[in-house]
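We begin with a single chain expressed as structure tokens, specifically the form predicted on its own.
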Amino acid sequence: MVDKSYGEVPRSGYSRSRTLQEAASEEIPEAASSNYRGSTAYDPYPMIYMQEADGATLTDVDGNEYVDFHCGVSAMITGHCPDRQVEAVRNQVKRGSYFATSVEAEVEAARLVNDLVPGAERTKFASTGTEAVMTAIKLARAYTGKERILKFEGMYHGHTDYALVNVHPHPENLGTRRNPTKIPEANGVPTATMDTVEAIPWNDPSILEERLERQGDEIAAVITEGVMSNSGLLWPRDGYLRELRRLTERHDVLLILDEVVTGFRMAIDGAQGYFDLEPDLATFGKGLANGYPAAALTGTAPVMEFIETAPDKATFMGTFSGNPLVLAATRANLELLQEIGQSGYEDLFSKGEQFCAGIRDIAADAGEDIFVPEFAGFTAIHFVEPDTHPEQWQDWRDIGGKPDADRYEKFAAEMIGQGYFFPPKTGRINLMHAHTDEHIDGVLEAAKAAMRSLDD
């Protein structure tokens, strides 16, 4: 039997990772605490166990080194282990990890978020984006006195029951565009829960207006991302987000902007700044603390101050919400981003656009049909059939099931073997401020070889 390879590195070069995966399979379901990075995410290759990181580079337990373009599933934005953040966390470790009280860093971190985010007048911290979205939905229901939530097909907002409706079903099963079939992402989502969630196609203002005209007096909030981050990176049609804001205001429906991916990555002021959009509530995670388990719920003062310890108000609790170690990391990261400033984000986007253009040219030279969406702090590579016109894709029904996932996985494996860590399955390919022009030159050279190898 031929030993399969990651590009130039044979599987025997991952012997320690393979041993750890075999041990983990006896202790942890799917060998990892998140199914996203579990054994099936890498199959038929072994899981890679990382050991250390610095700047834009990673090193695994077998000593293999990589330039990181996975970036912690978009969580890393300033780079791995920046000195200021490491020192801030180290100092807090010496003081104590948890007190069951608030700490000064909580005030300072909240002030930074409120200063940087256009729609943030008040901020509360949590540990995960899932928690932040869960609380945003609960707060919207409490504040409006209405029970239904409207979301969009193809958008992932964490793994609560209310979010796992019409995330990635096959488009053929969704029914009509105006009256879609509700489909849970997995078993375990109660029908009663699904009855309080509406899901419609994104990027279609007429369908949105029709649904709000019909059910606006029942809908507490509409939740959306600025770009469809978890389903191929589709962008909003020109003016769509402004129309969404206009329609929600007209029908007294709150607008929740999910910035867990785009926050502090798409711009220093996130998708809100990029699109000049001020929602009622917004959720953040990932890039907020550059890889530490931090999330935030922000919003206008009237809505956020409805979170109060009273039976007729909304609640927000959590033992590790606002943990001192994480707050130290958050504050240091936001201070770093302030120093990087607008010019730093312009440089990041310049590198991203160079990467996207380079991949398109390489694929064309290799005779591969691909779709690389516009850069948003991250991008994607979709292998497609000829004459599919992916530039016209607008929503999940357009993109669902269309890209050739197997071909991407082979390409990603080749890139990993050459020392460029890409998502092993189709997903976001990220840049961070630690990437240099040399990293972009190198990854494009590796991509040339990877494209040429696809039919070997």
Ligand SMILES: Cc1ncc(COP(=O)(O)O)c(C=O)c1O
Given for the second form:
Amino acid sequence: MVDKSYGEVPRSGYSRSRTLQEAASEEIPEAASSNYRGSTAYDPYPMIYMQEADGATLTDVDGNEYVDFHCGVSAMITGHCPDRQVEAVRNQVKRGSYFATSVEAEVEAARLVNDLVPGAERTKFASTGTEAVMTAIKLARAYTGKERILKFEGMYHGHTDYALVNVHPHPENLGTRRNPTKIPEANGVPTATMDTVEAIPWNDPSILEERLERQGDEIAAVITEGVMSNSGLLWPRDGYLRELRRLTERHDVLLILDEVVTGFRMAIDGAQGYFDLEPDLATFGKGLANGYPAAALTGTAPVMEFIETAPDKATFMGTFSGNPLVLAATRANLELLQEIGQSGYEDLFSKGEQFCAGIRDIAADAGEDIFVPEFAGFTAIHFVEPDTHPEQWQDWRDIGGKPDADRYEKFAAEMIGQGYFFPPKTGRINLMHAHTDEHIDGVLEAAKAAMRSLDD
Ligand SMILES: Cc1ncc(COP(=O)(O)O)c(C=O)c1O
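Next block: the form predicted together with this ligand, after the form predicted on its own:
Once more the chain from above appears, this time first in line as the rest of the complex follows.
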């Protein structure tokens, strides 16, 4: 464990976190329930154990305070502990946590989703984005009577077997663009499952068209995000999503839009609102309930109504699907977002654009070559070699392995050391409605110092 002090605050104060991590490593593989935040995730710090949060601020078990730009891996959208949501959950806790029946909040939360999300005529709730995607895929297969799913290289859609194909393999191992090699993200994905998943490069309409011409009568659905959120934030080329919609319709293939990250973050009406796209199905999680384990599957009435208790229809279960506590949190969050409204999102974007422009200027002054993608409710910082032309990157094969991950990690460690909680490994840097102009000024000041210290 490195004891170097990062940033201006002496970071000797991690003793409680360190003790907890040591204890956890005796009980929990990799010391945490998700690999994502496992034992080495915060190197050179120990795993940081947070204790409480308020607005845009986090406090860890050692009393260190941070302004949060990790935002619960994009789950926090309004901010931590908004009064209305805390009150709604507290009221429900007192009344009961689960009854094996529906509750009033389920109807109201579904109505809010259907009102806010353009492509949502019907909604069902689940607990995680993974479950929502799993069900979307199953529903698409049942509805179309076809078995294959087409996804895109570099896109992460949760941790089911179907989704763990060609997520982040080394681009050199991917084979040709038109006939990529299939590579599981980790061990344990059955070959038989891999056989039903196709994965092609994103942002290339001719590859998509050729694949749908060739296999369209076997493909139940194409699944995509509106922007590539888990691979450094690449944007769709002009017209690509429109072409994707046109081609899927032509081949009777459903379009599933994964909005687990973009939903209620990229815009109040999600990526589908932002890009004026009409998917058949869409999946939500993260920002839907602002930090509570809620997810949703939405879609057009004919497709969603195919979920029915009958052997020739699609199924959707889950003890905790539509849990009352989580629905109370969801309803309160959506009401709050409705109040925040379009002008609140414009404000969030203006802060985000200010952040991006500020970081670009700071890097230029420090002589660093970086790529900060256009803000989408979140952004990223990629340290790159000179003359890399990242503005031309359009798919995973372009970006995979290119940014200097070590340099970003050093930068993030410096930011965390100065009390700005950044994703410790390259990932989404998020904004929430709770961020103020002062937070943006503060984070840019800290970034200046962090950028200057990179070669120390
Ligand atoms: C785009 C996308 N889809 C699906 C998921 C899975 O969601 P969950 O982690 O809630 O299962 C994630 C998680 O990060 C995601 O980023």
